[in-house]
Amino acid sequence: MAKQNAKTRQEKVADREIAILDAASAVFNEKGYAKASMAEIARKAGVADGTLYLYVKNKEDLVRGVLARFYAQLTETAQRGVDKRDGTKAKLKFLARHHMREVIANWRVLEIAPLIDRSSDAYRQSELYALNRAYVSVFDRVAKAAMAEGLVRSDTQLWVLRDMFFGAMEYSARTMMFVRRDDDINAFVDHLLGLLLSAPAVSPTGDVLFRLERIAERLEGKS
């Protein structure tokens, strides 16, 4: 009789599929793409050459599979983190942080992406841009009740808050990515959420209004 606690065949093929995973992801972010060999990869999984073959086709397969592992954890985790905080603010603060060190740690993987997919047409019609599109709709509603909350201009358009998010934190990512040090991510996100978050237009009344009269008699004596 074979023991209770004895794995399945099919749990026996999720480990390995997760064994085949983790080392292609340390593989790929030691070496990069174009470095990076099956033969290694296999064996740091602990399977045979053959063996991982039955898994993946071929090298670019299984950096799509490390893509799209990474994508649909870092979306999880992105959403739980969300969850977890009150306030818009919090949450923002918490998007951008989280982002910045999951791109830093996983920086030689991502930039294998452009690679695999060539030509706008095809990263369209991927599985990556699904998997993408699904990660930055958790900042996407995130943004949403920032603007109806008067943290960012109601105006603003969302396409162009998200890309302004993204795409400050994916150039200074290339800056960081050697010092990987918390206060400078955490600094890096003070001023980015700064430029980012403008408080609700007032209208001249009470402090403003005095300021703008001293302001002006201060220019009228000078006249």
Second form
4 protein chains.
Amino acid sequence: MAKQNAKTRQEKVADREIAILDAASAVFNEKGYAKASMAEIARKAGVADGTLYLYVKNKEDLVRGVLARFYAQLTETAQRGVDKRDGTKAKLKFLARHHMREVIANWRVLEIAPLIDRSSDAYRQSELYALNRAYVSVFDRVAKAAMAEGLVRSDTQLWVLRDMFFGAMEYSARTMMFVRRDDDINAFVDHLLGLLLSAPAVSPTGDVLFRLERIAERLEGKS
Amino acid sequence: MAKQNAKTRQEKVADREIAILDAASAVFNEKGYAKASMAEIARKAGVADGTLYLYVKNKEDLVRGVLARFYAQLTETAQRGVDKRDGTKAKLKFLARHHMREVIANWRVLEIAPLIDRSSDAYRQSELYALNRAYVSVFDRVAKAAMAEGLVRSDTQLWVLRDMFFGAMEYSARTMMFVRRDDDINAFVDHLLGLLLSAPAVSPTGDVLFRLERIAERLEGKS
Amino acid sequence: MAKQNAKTRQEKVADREIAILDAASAVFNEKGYAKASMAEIARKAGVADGTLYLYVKNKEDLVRGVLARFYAQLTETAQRGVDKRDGTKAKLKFLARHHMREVIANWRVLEIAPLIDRSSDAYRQSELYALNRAYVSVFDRVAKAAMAEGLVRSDTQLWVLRDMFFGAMEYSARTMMFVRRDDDINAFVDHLLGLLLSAPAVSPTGDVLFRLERIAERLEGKS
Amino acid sequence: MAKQNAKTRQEKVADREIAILDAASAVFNEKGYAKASMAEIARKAGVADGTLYLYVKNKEDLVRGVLARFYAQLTETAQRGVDKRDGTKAKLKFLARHHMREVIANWRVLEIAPLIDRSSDAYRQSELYALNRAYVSVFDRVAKAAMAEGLVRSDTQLWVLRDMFFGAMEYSARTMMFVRRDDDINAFVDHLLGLLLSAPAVSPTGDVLFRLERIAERLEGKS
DNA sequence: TATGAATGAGTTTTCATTCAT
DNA sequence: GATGAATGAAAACTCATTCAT
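Having seen the form predicted on its own, can you show the form predicted in complex with the DNA?
Next comes the full complex, and the chain you just saw is listed first.
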């Protein structure tokens, strides 16, 4: 029956939207925002120039859509990966590797993000902002668990930990772009987590140990 | 005498160069690379459009000049501040605060940096690359001292430390751009250094554990 | 019916292309290449500046298009006129007059031709080169007939004849531009052909000289 | 003594003028009018940009000066060569070869000539026009001699002969620019003169020769 | 809905010419 | 006379966006 094969009108529209976002992602990631032309995106999406404007308001809106989808997918794959792993440490390691991989693969699209005016109130209420927070919260949940488990110093503030985690990776990724050794990712992630997680909940400073020994001595003397 | 007041032709040229770089810095920082127009920069520098091209080859060359000067100044003020402080910890704290202040103040100019093609060999031999390295090496020297003094875990690799340091700050700065509480900078820096430097010179090495175990044994022996 | 009046989209596009080439021809012919501006051509074609670039890649491409059309038309009218005439001499006379008329009417456009880089291999494979050759070959065919008929010295090389024919006319046309007497064209053409064709089929070649010498000898022998 | 070594002020000015014309000739001939910049000419002449304007009114004036000197030199060398040769034919051959050599060597400068507005009355009274005529008259004198000697058909008009002579060579030179075989020049010149000079005042057609032979026979038989 | 031809504002860059020194 | 820094008009070209079909 026709109905079974034929896509409904809604499905066709949805397909087109996906095709446009795919094309835009590819072109933005290849050329950056300024050099990506709407015409090329339209061509790559198999659509006429004018058709783009039935799906997005303008170029900025399109890039927003691309970023939104990127964050949504990022969040989903991140959460799925976290759920699959056992143990907070394993979850963190997965998140780190996953983030670096994606950042490196979508570098130029992510470079565009700051070009979008985020200072406006509009941004705070935007879908993009919400998606960004959703992604961050995947990390936050795992990080909180890590703190609860004493993997991280108990007096650590979550936002600082988060900035170190993502900041270090993105900074590092930028460097790796030019050196391009894929195995570096794992080495870097291991090292990074080593540093972030090394600090025990009970920070064993010399002072603390000193007190522990005093206690032990007292126990000895006493008993 | 006229000669004393009057600027020589060379001085005037030098002044103009500064005026142009100042204007370009301001406009790039306000609008970003793409939306900054040569005409506006010329106007702000008090100079005709064509005059710009007596000082720079083209727009890209101009932005390179702006970045070069920025890094040169950054390096100089960083080094001077480091020299003035006593103690590695104080030096690091200064570097961190200094970096954050400058990053926040010149946010959009710094966003332009990645747009410059860094993959080419030409870049590696460029003035900009050298200046970049000069700035990083200010940090590297202090960081090495910190490691030598046991302020940082002895098994830490310098480049990871560097990525965490700069990465965390730049990531954080990006967030702070929207929240804009200046006192956050200090709080963040303190926290960041607390984490990076927390790792005790005497970490829970086998030695300490050994002593704890002896204590336990003694207690056992008692009972 | 609307359909009968209304031009199809394709027809409109074709009309525009003609309008643009017409406008470009006129402006180039009036001002020469350097002083002809794309803006003026656009205005004359009744089209926006940007529209030009939907039809041609750039200014050089536009001038190439103008020249191509000129040569194509020149070839066609030349061939048609040749076909209509009877007798090689009449054909040549037509070709000469036709060429001079067209050269004078399109003087400045033709001046542009040498500005196009002809040394490259690209040119040799270009449409323009082919059109040029097509036009020349109209002359060549008639010239060969003239030689076969003994209207031209039998030892004449075609390419020299061609250079004299076209060269003389173009040189002369340049002079006439300033004097501007239209009736000069015919006088000149008659004279030119008189010279080119006067040379008898039997010219004082070695053969002729040989016979003359025999005659002389015989006379000598007599005396 | 200073006076002997030092050039007078007038000599220095004259030297500069020559240096400027030399530089301009070279640059115009290399790049053509549009792409030749006053700055490059100044640099090549070892003079400041502004200094050019002490010697010429503007770029067009400079190109006029270059052309004027070119024609003056051309005329001089042509006349000198003509004087040195014996025999009208030899003189013509020299003129032809000389012209082709010079035209080919100064091709791009000569392309500029038509860009100068010649339609104005100003041109007719200009130095350039006079120089042009002077050069042509070198040819004219020799051509008249050729006609007087019967080397050229007696009913030939001088101006047509002139157009054929110069026209053929310039047209041919244009072609040779791309093929670039230097020996072609001589071959072409020989061929060209062969054609122009072949036609005797009394054209010796086969018919004429036949009658001459009959006469000879009769003389033989008779005497 | 879809098309794609048309638009025209906006940008960078060049360079002949001027003029204060 | 000589300089060369400064000028600013001019010009080619791009491309996001619109709208008649």
